[in-house]
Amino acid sequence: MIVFFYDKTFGGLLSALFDAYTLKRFPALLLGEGEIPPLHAQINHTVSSTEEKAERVFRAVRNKLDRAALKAVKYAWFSESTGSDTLIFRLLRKALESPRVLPLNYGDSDTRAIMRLSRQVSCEKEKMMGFLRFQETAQGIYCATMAPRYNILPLLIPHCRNRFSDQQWIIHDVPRGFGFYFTGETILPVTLEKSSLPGGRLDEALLTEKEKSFSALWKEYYKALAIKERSNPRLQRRCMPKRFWTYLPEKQG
């Protein structure tokens, strides 16, 4: 068995899949830099990232899979299931090995796994595009929280960027630690510290007295909309999961 460690970022899977054609052995295991390697690896190799090598792999797969091939593969790589970078790998090395530009193949196991995990991915997104709550701060930027269980905060700021275009943001991914920040003109990466993230939400001292009202306003409206007869809460956790209720202001209190 011929096992590949690499940095777990996708350039490093590109510059994996560089490795594999350069060295013409192709891995059966990808692995973390520092995981423990099965006991019948026969060959282990450690992928050197470059930003040269990555970009030359991409330029070939980028001419070889169609755009619903290629979106698929990002999605996928989003989902950061276990296995999906081996999954990926193999998709990518059938391009580069395809005579023609590689179309999605559904009787391909491979690219099957690939598009149940899109699938999952594009949902989980979608959701959060409709529960995702901005609070304004007291310097004047708006900033929501969010524990998605895929990572889609990337895939998620290009339309916060059009949606919000006159507007400073920050949107933070709560269990993965990061976020981004709109400054009005460029997008940058952004850390909050965790004192300011009690239980996951915004610390209500950092928000503007006129938010705070507005909050309080949503949850009374939120209440008075409910007809208690109509009362459905198993509905309810199917259309609006539980697990987005901590970052809803209207499910608080």
The other form holds:
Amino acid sequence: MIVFFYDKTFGGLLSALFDAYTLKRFPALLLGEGEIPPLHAQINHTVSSTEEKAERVFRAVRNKLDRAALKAVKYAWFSESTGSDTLIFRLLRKALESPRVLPLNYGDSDTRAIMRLSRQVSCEKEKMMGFLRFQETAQGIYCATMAPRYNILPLLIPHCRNRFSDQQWIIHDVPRGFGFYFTGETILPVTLEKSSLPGGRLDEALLTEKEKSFSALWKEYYKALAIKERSNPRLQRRCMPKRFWTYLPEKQG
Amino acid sequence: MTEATMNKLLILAAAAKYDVSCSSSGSSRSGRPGDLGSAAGWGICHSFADDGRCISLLKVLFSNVCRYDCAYCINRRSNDLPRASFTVNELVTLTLGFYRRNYIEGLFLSSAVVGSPDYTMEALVNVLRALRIRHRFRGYIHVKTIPGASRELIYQAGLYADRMSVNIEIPSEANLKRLAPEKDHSSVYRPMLFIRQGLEENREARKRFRHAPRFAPAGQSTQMIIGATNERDKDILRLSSHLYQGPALKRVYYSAFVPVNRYDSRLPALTVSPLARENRLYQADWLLRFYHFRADEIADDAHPDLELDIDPKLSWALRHPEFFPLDPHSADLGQLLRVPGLGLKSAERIIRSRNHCILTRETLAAMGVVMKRARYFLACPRSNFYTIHEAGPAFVRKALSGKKPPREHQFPLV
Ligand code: SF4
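Could the form predicted together with its partner chain be shown next, to go alongside the form predicted on its own?
All chains and molecules follow, beginning with the one already shown.
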């Protein structure tokens, strides 16, 4: 069994494809650097990931996959789920060896698995587009914290930049511990200190006065809207799972 | 934001909550650097209320001080209710404050008739103008046109709004006049016509000048109340399909009648509202718009009302066994769409994949096609399913009916 080790970046994955074609050996398993290979591994190769290799492979792949497939690969990657890299590796290899643009074939189990992952990630992203909540700080920055199931923050940025282009904002992924800050002009990486995030939510002492009245208005509006006789908590939880509630002002006491 | 705003918000949100169409879809507008907002093309749900309905827009009335007295409406003049009206500034501050916090996709604004139709319509236009021009707001706006408002004001509203609606409310004019003596169908159809003309002129203008201002890019919609009067489903569907044939009517909403104003003897004495019927009408409407069905195929003189225990597509299929079974390898899209249980996505997936593999029952299931209903209507190789002919329509009906239809959450209301 051939095992490749790589740095767990997308560039690294593309570099692994490059190395595989150079060595004419294809891994059955991809592992992160430092992970323990299974006992029956015969060949272990550590991929050195370079931009040049990644770039060359990407250019070749781009000619063999249509836009929908490329998007699916990108989204499946951000699922960060175990084995998704191996799946992507196999699909990209099939694409590279296909004489023409590889059609999205639902009869193929790798394609189906990637489509499923991509759908889950895309669904999480869409949910987050709705459930993200900004709070205005005393400095006038709109700040949102969240804990999505998949690593969708990078996928969310273009939408927020487009929509909230006249305000400064920060979006912070609490469990993954990183975030982005939009200055009004550019996007910069930021990390919020744990001390200012009690329970994952921004410390109330940092908010403007106005913030309280807006969230109070929203909460009341939210309550007024529900039709009491038709209360349907199961449907509500299916559409808006509880894991999002921590960050929704309308669901705070 | 004061206590007073809070009170108004509560009154005017409660007054608007029985109105359907939370949908914020149909308009796609990218953001512009330095301006606030964009429209996503498909609606984004920002929250779900305790009754499970999607909340996408800030849906409020500008005012609930009404001079009319429509029998089916909670805000009618003769009801003793707390009344309130917003100021333009209050409403603008609320909308922008909510939008910046990502609570909402935009605003759904409507109003009772305060003073006169034109006076009210002008107030609505002022709100929209302040949002779009003064605050350069690019989020979604749906405005409900006031019946009887003048062409000029409707035209102005259309320059700022994404979607406009004029509610028919009662499908036949005689019944409308009986329940809402101050209204008639022409007070509804004339604004509809104005909007339609605005849309057509705009389409022409944009051919010549690419930058001509857009007029209600998400088109117009309307709403009918179901069960307050005696129209049959075939009449309602005929009206809907007629409306869809005109340009730019994007959606007809059906709202099961909520027995408000029980004291009014012109209304039927319902104890529950006809939700199952509302749900079947939405399904039938879906068939009209996306599945190439004609209204008279779904309901006609022989079958004037939709069946409540099975969906309208299945109902049609059981009446037309000669159309089936279909071979998924060769049937065209239009035919596949008539198979009960097959949606647009599954049908497209079948067509996209069938050149690469044989569609057995297993491959279909792996593709995500739900076979529960489709199995009786598809001829799959090596399948041991009974077809509709082998099992007989009566058996299939029994096997597939009985369970309560799932209610889709975007179709509200009491
Ligand atoms: S005009 Fe509108 S708000 Fe007034 S009573 Fe009739 S339906 Fe209700």
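The term rigid core refers to the most C-alpha atoms you can superpose between the two forms while keeping them within 1.5 Å. Everything numeric in this text was worked out from a predicted model, so none of it was measured. Positions refer to the first chain, counted from 1.
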**Residue shift check between these two forms, rigid core fit, His40 Cα at least 2 Å** = no
**Asked** 2 Å or more on the CA of Lys64 between these two forms, with the rigid core superposed, yes or no?
**Response** no
**Asked** Would the C-alpha of Phe26 be classed as shifted by 2 Å or more between these two forms after rigid-core alignment?
**Response** no
